[in-house]
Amino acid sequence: MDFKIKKATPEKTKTDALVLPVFEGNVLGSCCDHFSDATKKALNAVMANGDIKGKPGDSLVLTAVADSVAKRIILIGLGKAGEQTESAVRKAFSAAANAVNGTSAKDAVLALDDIQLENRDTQWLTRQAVELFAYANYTFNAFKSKDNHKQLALKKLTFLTTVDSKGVESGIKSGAAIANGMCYTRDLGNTPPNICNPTYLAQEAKKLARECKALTTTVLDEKAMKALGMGALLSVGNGSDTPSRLIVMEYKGGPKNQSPHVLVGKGITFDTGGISLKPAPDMDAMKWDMCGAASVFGTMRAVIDMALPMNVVGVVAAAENMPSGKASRPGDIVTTMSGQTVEILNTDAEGRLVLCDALTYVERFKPASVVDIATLTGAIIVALGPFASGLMSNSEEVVENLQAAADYTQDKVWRLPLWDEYQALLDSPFADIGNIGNAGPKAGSITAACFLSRFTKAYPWAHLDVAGSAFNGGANKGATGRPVPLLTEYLLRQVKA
């Protein structure tokens, strides 16, 4: 999808779909002031009829509007004039994108000047619009017959402004990079597990390196991981015929002596639960248990597209968790790369086992910060639903930066504690640590993060539990591309710092 800028007012803009903001109380935006009396009369009549109330997310498609050169005018509600919020604007942009996609319009024009927020500039507005239009325009047809391909007509979105074209240009650049990263993340997440396995992810990482001179990819096979003592990671893939992989992508856009920021993704390409087998209903959703890894790929894609002047390392711990005669059993004890021993009490708590060795491995980079991303616990879905990712950390600075990035992108997080009282729930009589808490399901997301924290004492670290935010189940199931906006903004803020 192409994004363009046009410095003009809308009355003479020829397009398949002209998107105009309206406000509660039958109020048209000032961008309509230049329309002819006939066009304004037609629009005011629609408003007076009550066909659109102007509430955030309202939309109405009008065709053959009197004296308008646009084939269609699409009205989108923004709430009360002068009282817009981030969520209202995002809701309006999503509604606009869906309204356009409900037509045969190949190009659309969005009038920006009347859409204003007190604490957000034109760059923010444009970036949000780019991301949301690209999100609505996403299709995944790779495994459908050609006759069953879903096709969306919209190919180009033009932003109309008379004020801040530089802000629009900057918003398009960053928004398009993030949107591409989200689409890549969604593609990886939605690819079926008989295709997208650890080997496939390794091939994708090598493909990225071929596209970018600043990126190098190293793939550790099981022999190399065994030599490093990664007994926890290797234990997860024991039951699978597909070998596990540790994938390391090093992006060197900054000075050689600059400490990198590291992203570590959980890449369980399918999770049966292992010997602690999951129930059959909805198990197909476990192909999305690699969405943490997919978000690392998507963020690296955005970093490459923006050519960020910094050093970033993306690490993916990839394995398939299957039951077999070789699979790990509840009661097994494994030795991690750090030397700590783990009693495996539940083989369905496998994500923390692959992550703990990856988190030890990244010490060699002397990182400025480490953020791990994982669809780690069902408990986080119970706590936060699909709206926010769980955040736990050993660093106030990393938390502040992530929360600021979340506030800016609206890719939301909510912090949970890592108190010593929770650490005690991981005590094991037979090993240094158990892989689940000994108090049953209580504080499941927190004890999972407490487990990871045992392996992150050498650097500032945060954990994002994205089990609720990274994919949707049910009728509209699919990967969401989150938290690519959050992670990319977090990295952008490190550049600016």
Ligand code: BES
Given for the second form:
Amino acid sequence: MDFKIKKATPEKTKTDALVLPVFEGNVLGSCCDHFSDATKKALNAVMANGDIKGKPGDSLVLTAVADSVAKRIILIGLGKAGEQTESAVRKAFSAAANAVNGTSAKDAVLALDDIQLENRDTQWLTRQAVELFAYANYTFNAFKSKDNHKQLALKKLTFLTTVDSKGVESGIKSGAAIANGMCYTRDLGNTPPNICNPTYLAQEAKKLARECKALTTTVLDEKAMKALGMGALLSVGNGSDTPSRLIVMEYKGGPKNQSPHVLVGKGITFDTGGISLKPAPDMDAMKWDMCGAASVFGTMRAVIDMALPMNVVGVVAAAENMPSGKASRPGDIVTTMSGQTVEILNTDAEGRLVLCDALTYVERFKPASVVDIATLTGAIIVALGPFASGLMSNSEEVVENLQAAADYTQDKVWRLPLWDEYQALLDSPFADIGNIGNAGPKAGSITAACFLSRFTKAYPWAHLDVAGSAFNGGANKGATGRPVPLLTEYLLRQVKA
Ligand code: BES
Ligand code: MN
Ligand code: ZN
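Switch over from the form predicted alone to the form predicted in complex with the named molecule, please.
In what comes next, the whole complex appears, and the chain from above leads the way.
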């Protein structure tokens, strides 16, 4: 999808769909002042009819509006005039995108100037619109027959402004990079697990390196990982016929000796649970257990698109968790690259096993910060639902930076503690640590993060548990592309700092 800017008021704009904000209490935006009396009368009559109340999420498609050069006018509700909130604006943009997609409009024009938030500038507003229109415009047809493809007509969205075209331009630039990154993340996530396996992810990383001079990809095979002593990571893939991979993407956009920010993604391309087998219902959802890895790919894509002048390393720990005669058993003890031994009490707690060795591996980069992203626990879905990613960290600074990026992007996070009391739950009578907490399911997301924290003492680190935010189950099944907006904004802010 293309995003453009036009410095004009709406009355002369020829388009398939002109999207206009309206407000509660039958209030048209001031950009409507420029319309002819006939058009104004028509719009006011619609408002007076009560067919649209102006609440966020409301939309109404009008065709053949008197004296209008636009084929359609789509009214979208934005709540009370002058009282817009972030969530209301996001809801309105999603509703607008879906309303446009409900028509055969190939292009749309969005009048921005009447939408104002107290603490948000035009760049913010534009970026939100770009992300939400791109989100609604996403289709995944790769595995459908041609005659079964979902087709959306919309190809271009133009922003109308007479106020702040610089802000719109920068919003389009960063917004499109983030939206493309999200789209890539969603594609990787949605690709079925018989195709998207560790080898496939490694090939994607090599493809990125071919497309971008500043990016180098190194892939560690099982032999290389064995030589490094990655006994935990390797144990997860033991039961699978597709071998594990550690994928390392080094983006060098900054000075040679500048320490990089490192992203580490959980890339379990399918999680059956292993010998601790998961129940059958909804097990297909475990193809999304590589969404953390997919978000690393999507963020690298955005970083490349924006040619960020900084160093970023993206690492993906890729494995398939299968039961077999070769699979690890509950009770097995493995030695990690760090030297610490782990008693595998539940083979379904495999994410932390692949991540711990990847987290030790990245010490070699002397990172400025490390953020790992993982669909790590069902417990985080119980705690936060789909709205926020769980955040756990050993660094107040990284937390503040991630929280600021989350607030700006509305790709939300919520912090949970890593107190010593929780750490004690990982004690094992036979090894240095167990791979699950010994208090059963209590504080499952925190004990998982406590496990990771044993491997991240060498650098400022944060863990994002995205099991609830990275994909949707149910009727609207699919990868969401989160937390690409958060991660990209986090990195963008390190450039400015
Ligand atoms: N991949 C799952 C977590 C998950 C569950 C992600 C649901 C998305 C949706 C993870 O590997 C897992 O199985 N975690 C276990 C941990 C338990 C065995 C301590 C869980 O959450 O039940
Ligand atoms: Mn699991
Ligand atoms: Zn998993």
